[in-house]
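First, one chain by itself in structure tokens, the form predicted alone.
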Amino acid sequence: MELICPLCGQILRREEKQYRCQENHSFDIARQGYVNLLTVQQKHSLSPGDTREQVLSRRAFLEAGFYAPISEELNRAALEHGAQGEILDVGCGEGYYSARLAQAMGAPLTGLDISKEAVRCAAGKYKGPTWLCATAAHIPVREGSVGTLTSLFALTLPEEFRRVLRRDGLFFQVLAAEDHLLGLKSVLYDELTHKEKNTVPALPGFCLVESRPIRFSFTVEREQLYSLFAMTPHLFRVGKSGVQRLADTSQLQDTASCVLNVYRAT
């Protein structure tokens, strides 16, 4: 797929060590292999997105295989629905899901995340794909150049997603369900609050093809339990008493519960 300059919108051409547009805006390719296309104007903080601790915790947890059923179901759905073309993973994190999807489909992959730590980690391990530090609100990809778009446990921006997807392209969305990780939450918080979630949202510019639940149990122990905790937003929300209860927990049986939605661009 063709990348576009985040400053002027012109097509970016890859050179040996950088990307450059006709207006002579250039973006260096980092030593690890990713390119930073997140401009200062697009930042809302000094280091937006997941921290290094979160990224490394997520990699440790995912590579231990705990969430493999989610990856397998995504790959299965993509093949069943005939997903084709270049893949764009928005909110790619350290690349676990999209690298496996690209292998299953035999398709080229571009991963995008606002966290520089995430794409640095992804590029360090997965050398074939293109890894971008950029914002999902302004995806630096030419209009209609994406065949398959994915967003797992990340924001959905339907207008921007529809812009980059080609007509009849497929969008695979994974959202956490209301009962996702209730075991972990029960340890971290004194009281659980019920919040209704719309796990099958109507998206302008898309029609829903299928929605399938993914639900499975797993058991984690001390170090793995901390990795699970640290890769979630609970890392920044929980109080000292919750952290102490987590430290006192030697083993936890929990349930992952999410929804895989398949949309087609109209």
Ligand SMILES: C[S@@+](CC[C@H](N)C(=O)[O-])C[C@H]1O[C@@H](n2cnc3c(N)ncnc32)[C@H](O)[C@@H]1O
Given for the second form:
Amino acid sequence: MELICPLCGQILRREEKQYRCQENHSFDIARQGYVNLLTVQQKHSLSPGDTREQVLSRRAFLEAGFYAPISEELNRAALEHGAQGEILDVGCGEGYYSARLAQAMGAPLTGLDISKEAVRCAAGKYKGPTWLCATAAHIPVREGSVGTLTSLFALTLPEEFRRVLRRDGLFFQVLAAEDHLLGLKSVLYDELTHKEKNTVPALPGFCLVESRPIRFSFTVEREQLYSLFAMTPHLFRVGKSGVQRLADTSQLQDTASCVLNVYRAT
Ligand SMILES: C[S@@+](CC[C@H](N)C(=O)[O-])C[C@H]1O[C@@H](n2cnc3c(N)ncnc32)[C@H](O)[C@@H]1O
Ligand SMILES: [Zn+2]
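Alright, leaving the form predicted alone aside, put up the form predicted together with this ligand.
Now the complete complex, all chains and molecules, led by this one.
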């Protein structure tokens, strides 16, 4: 996949320890194997994106296999729809889903996340792919160079996604449904508020090929319960009493409920 310079938009060439464009802007490849293409102007905080705690909690929870059915369904859908070409995973986190998808498809992978902690963690474990710290709002990838795009529990920016995807390229999106993790929410909050959610959004520049629900139940023991909590946005929303109730819970039965949408770039 051809990377472009986030400062001037020219093609980046890979050298031994860095990427460089014709204008001589250069970006070091970190010791852990990722490259930081996030410019100061693109950063809206000192450490944007998920924190180290969220990333490590997600790694622990996903590695324990709780969400393997989501990964398997994604891989199945990609093979069924004949997904091809280079994969770009936007908001890749610590890389669990896209590393498995790349293996299933036998395709090269580039993972992108605004969180340096996330790409550092991904690069530490998965050595083959290219890991970029960058923003989804300005994807440092040449237009039309992506065959398969994924955004899993992450943001969707249709215009930018359409720019990097080649015509007929596929976009796989996973969104949490309204009833996702209701068990965890009922421990954390005194009252559950009901929010309508559009889980099959119309995206300009794309046509919807298929939408499949993914729903399954699982049981989490005390040791993994905090990891589940800390990988969600509830980590920053919940009050003291909710955290205490979680600490008092020894086992939780819950249901993962999400939607896998497959779009084709038109
Ligand atoms: C809920 S996590 C999902 C991570 C991964 N896809 C998974 O399912 O395990 C959302 C991810 O999006 C990243 N993110 C948030 N804003 C972003 C942006 N503007 N550009 C790129 N990544 C972003 C966060 O740092 C975080 O890693
Ligand atoms: Zn440049």
